[in-house]
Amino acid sequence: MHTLLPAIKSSVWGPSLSPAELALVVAETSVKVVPAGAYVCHKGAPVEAWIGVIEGLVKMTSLSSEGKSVTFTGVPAGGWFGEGSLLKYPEPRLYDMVAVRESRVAYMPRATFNRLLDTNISFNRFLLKQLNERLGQFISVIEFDRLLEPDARVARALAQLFNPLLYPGTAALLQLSQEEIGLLSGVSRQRANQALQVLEKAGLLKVEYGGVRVLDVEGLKHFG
């Protein structure tokens, strides 16, 4: 509970909770540490949680039959997902959640979150802005896909960890690996490293030890 209460006191969907309703979703959230390169959840399995990202980083992946991964986007701390699949229950999952690193994580039940569902207006106006950012997220991601060198879909890629609404709690030091940078911009590690040096000589980050730090996140969005 006290990892869980200051995470969504700080979410962008909590202060719309009152008293009462925090006091529930705190009492019925469970929180589990998902060491890393374990499952947060599984492509297929019964979609019973709202999920968020206390701490750490997870990654949206799927696996296809011929054994080819690919990595849609990251969730770092302060990320909530899931919300798309909780509205189409039953349907199963459609994709795996990893922790890329150790992760602390959050699953609210899903009669917990048809609760505020149901009853709080202020919820689900974040739940429609929400939806829509990760709409025009993974249109992005197809597009960076499809029409973006290397270089820029790093840029992209570490932009789009700022998006204020499905990633509040992201800092200007992102403390992410080149491997793991590589895994969100869909590069190998060793092209993640060239990008990140031509985007340092850009002046839109600098490479510290323990991670990146983003300096111009506009620099970044626009870049290439």
Given for the second form:
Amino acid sequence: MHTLLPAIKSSVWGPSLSPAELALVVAETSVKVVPAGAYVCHKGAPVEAWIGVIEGLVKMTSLSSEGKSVTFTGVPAGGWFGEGSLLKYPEPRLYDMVAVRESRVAYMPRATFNRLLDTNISFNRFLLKQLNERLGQFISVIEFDRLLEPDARVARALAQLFNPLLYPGTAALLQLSQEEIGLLSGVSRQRANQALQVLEKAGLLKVEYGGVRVLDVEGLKHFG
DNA sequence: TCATTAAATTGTT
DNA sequence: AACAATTTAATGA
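Other form of same protein, the form predicted together with the DNA, not the form predicted alone:
Zooming out: every chain and molecule, the one shown earlier first.
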């Protein structure tokens, strides 16, 4: 597909591939358009691919036994995920990934992923960094959920999308509706709206139609 | 290009 | 959760 090549080239790990490797990876990786609300991959399913978000936004969720969904984190365009699940193959996937809005998603087959792992040191270094970064992210998610008030939760959810290592090149203008922000932050849309206004008054971001412009990532990260 | 309409998003109760 | 106001996108003259 035409959109895949530039996406990989602009990723963190893409430039370390030789031209031949790059061509092979592109040929082996499939791209799918996932409608809003549809599953990118299912919890419990066998892990057959490493998954990249070319365009759009995907959230990581899990369903409780009562059917309530809990959102862990969002993955914006440019993010790749599922390496942890791949490394633990053949264990099934532990969470669902759902498109928050219509998204273009790349599926790199396990065989391709493993070949890169076996042959490309830069790719390994990238994965180590990403795993480490995610570890830190999930530790902070715990306090995020238990300690923080809604304003701070929204602030951190937005700041997380800016992690330069996990999600390079995320634009300053996040095209997220306030409803989507609420979903990612674990608060209602109304509360997200309220929080955004607080954060705007604090000078950390600017509320725009259909999105927010982030002015101070560090400020968001440490809010509250 | 402009005006009208529908759809999406936001702000407020 | 429901409502009204605002913005954007789509349509056709």
